[in-house]
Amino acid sequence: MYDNPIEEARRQAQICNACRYCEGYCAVFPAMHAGRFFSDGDLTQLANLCHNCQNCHYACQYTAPHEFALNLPGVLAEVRQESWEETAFPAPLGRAFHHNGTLIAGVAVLAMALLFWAARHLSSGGTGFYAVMAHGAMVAIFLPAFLLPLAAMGVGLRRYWRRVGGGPVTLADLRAAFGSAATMRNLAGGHGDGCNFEEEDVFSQRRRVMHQLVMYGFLLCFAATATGTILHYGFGIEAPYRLLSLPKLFGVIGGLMLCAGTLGMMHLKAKAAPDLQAPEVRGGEFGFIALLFTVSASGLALYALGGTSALEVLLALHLGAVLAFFLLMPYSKMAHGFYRLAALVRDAQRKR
């Protein structure tokens, strides 16, 4: 832990400058070599462009014992949190989770899934879930549960792209920014071979690999949700769905690669090195993807068991953990995917 992160990160990044070594790794190092003098608000668009591969760490020649000590993964990883706490709103909800994130998680987690056991009567008489809860019910609880963190992480972005000095978005940013995420190329480590992440000076593409299972499973559970809603409301087929219709596809193929991805990346996480990373706050990392995983796991029980006895259980289960998952969102290490993607966009516009 250093006192003063943004200091440390802009001594650390005169240092690079002058060195140039690693300027192939990754869109750090373009960008910190366009300017020899760096404002708080470049350090804060250097350390979320910063995807902590950690390659650069191994292949610098100033790390301790010299007497320059740099540890650039982890001073910008320090920056990182603090400028996603700072600009959080409300900020006091995103330093307490990232600080207890897996308490606040797990009890999140249980005061809703306690909710909706609680509301199970509210039921309409239709069958599968509804027979449980009525969708009506459903949608009353979720809809501003998923628009105000919606609004809140606006905020949060707002102030990011204020402090980085973001200019007006053009389509060819959006195009390159999203191109780099759809493929995470930083997580390639610019040569191709991955991250030293797990193993120090071993290149691998296993992050790499974790975290676009979760990406894109994610992306398909929600593709289940959407073309569920637009079955019910638009031709107005109710669930449950057969295994051949489009939200079941989605929703099982997405919520495998979803629990595959998280228990991969605990795994990965916790043989990394703490001090290339943010030591204080590997707590709130941990139960984010705990969290991720609950939600993943319970919609694939639910998919299994949903017939059984269990059903009332399960579904109170997940839908306390979707619903503790959208409330934390614009706090948890959810933030970080809209954060980096607003890095890449700034740092498209730089290219210009």
Contents of the next structure:
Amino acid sequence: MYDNPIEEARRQAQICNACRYCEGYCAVFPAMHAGRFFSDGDLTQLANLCHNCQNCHYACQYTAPHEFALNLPGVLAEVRQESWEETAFPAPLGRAFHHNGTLIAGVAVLAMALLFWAARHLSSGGTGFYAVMAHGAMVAIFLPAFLLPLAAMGVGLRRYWRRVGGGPVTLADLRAAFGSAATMRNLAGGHGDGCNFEEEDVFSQRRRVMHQLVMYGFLLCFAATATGTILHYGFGIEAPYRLLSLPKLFGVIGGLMLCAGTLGMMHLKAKAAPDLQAPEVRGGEFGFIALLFTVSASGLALYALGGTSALEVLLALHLGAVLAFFLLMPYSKMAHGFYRLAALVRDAQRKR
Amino acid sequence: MTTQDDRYDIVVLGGGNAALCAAITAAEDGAKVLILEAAPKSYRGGNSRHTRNFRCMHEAPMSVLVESYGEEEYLADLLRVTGGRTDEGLARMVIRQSQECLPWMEAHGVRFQPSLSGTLSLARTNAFFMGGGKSLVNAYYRTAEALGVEVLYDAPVRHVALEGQRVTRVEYEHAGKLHTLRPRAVVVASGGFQANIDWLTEAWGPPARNFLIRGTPYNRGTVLKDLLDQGVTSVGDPTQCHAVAIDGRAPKYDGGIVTRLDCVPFSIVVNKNGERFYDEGEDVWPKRYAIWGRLVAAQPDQVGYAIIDSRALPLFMPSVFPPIEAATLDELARKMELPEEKLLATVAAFNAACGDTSSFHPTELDGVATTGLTPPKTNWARPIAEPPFYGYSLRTGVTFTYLGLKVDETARCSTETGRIENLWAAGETMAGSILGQGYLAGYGMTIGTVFGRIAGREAARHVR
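Go ahead and give the structure of the form predicted in complex with its partner chain, now that the form predicted on its own is out.
What follows is the entire complex, opening with the chain shown before.
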């Protein structure tokens, strides 16, 4: 959309800083109004604070056709996207996957095929899932597939931190940042009516609710895996678990939330104006949400149909989707969670 | 080609705050309302899109407003800025009703925020719209449409036919055709005429051609002129307009808030000949904001140049365009196309006239003044000496005009022979009925809201 997003963001921020009408909407504006000139690092930080609620855009007296042609959500989305691609490790992967939903689908299919192969060749004498694939084989595949992307994410975050001039992190910074994320305060619109997104200047909580369904759904699913691991290694209780067990409760509830949330997010995103987001990465973003939906839907299907002959196929589908999801974490929209938190921590530091 | 449509009880002319308050109120009272907005949807809302707050009387903390702001203090503030040219009866009525307007505004979708950074002086008196005036306008359009109010954009009114003491038809243009409406009541809320440069030039003379218009290009005064030509009683001085000094690089229309320049008190201001012409440090800036439009208008080519040094830069709100920057004053003069020697001499004379600056204080009248200089600078007189140097060009920016329709306390318009049966006015187009000169921040929105609601209520009562 813009040839040089960072320069364009600087021009727009200067106009915003002379107006300040949007100060109450979110964390971006108080952070912006604290300064007079904007370094590249400042703009990167503002871009990562922006949650793309678009309230400022619909309230703006200077949007096109006005000659100032402000589109702050749009330009910040592009700066944000650039910052993720530039700080990603290794960077070429960031650039490739952010833009490309087809690549995401490709990785998912490959991962599913790998798991299918593994299911055929690495089965053991276990029961339930482990009759299809040995527990040791799963661990051998997933442990590195989880830890390596996490390490890459760490490198990206460190680069981000240096770029925005972050200082030593205190407990209070973390508390502020996690508190903000837990309630998605920046999607509440300042007045609590929510955000403009899917229907021009109408305020709604829909995006906030959908996002939280995805976020908490995901965390519950993660908790299901974590409690399963503890039960497995700590207590020698192996999957499959009963419905009234922690892994199942977390997994089923989380899976349902994740399914509903991802469908909702896709629906809202399809309705929203593309030019107020980063249009070039729409494919990648839809691809990522679709992958997350596949993870949750296949997980639920596995629960419902695990006792049937579909087990092997469903297990390959589900674990393949999970594998693709983990591998792509630093190079897909999933990265936004980490960068967003970093930006909130940095903002807490600015305020203290 | 002409088409005719008689579906509407009330037609509201204009699409800003006052028009919307009238339309919403009338629709809630059961009337079938049509809004004719001259602007396209993207520019709807008139000057309301550029506003940011609402001055509100309150006995105790209310919404985002702190402490209290009583009727007498409010009125005193108003009388001070208007130099007494105020209709006290109407002014008091507006002030009193402002208090009940705020909850009404919230109930109709408007959201407020605490006063913005850089506007702390208004935290007690003015409630700021979250997102500014355009978000208020958006909320009102949503509310109005939910109440069944119909809105036509790109629909400039060409003629409001007055026959005796009655408006009989409204003619407007839309999609290349002329249309006629015969509503039972009409509310005119279509602002002033400041975007009509020819009319401004008639009132002000040729310098008006160099003025910049801070607000919407759609306030051309077509309806106002049409009604005045038919003998509707006017109020206000046609040669009066609210004018401030804004960044000379601002667009001809619609630059809005960001083009204001707050640097004057910390600067020297010269004309195109490099000469100073007025005391830049006469008073704190908000109080002197409005006289600089006229001062600059009186200079050759209606342009001024504010010169500051690096120490002054952090002392005022940033503005839309970065200043012109130079390492030396002669370089700055060249960049700003000012006569080099003359500017250097002016700065040297000013610097030499500065005395002890140890009590310099940017936010109060510090009495740090020049001695033996004409014109003097009576506060914040600190030498312009620390490079880099910065310059801004200044031009006259017109906010609104005062000539309008005279109304009574029911917002009704009249002619020499008496009240007009079915014509009401609200907002900027009748604000001259209350204040004849000067301006108090946020009072325009208060007049618009109070009179918009009155006009809507009265028009609805008429058609019932």
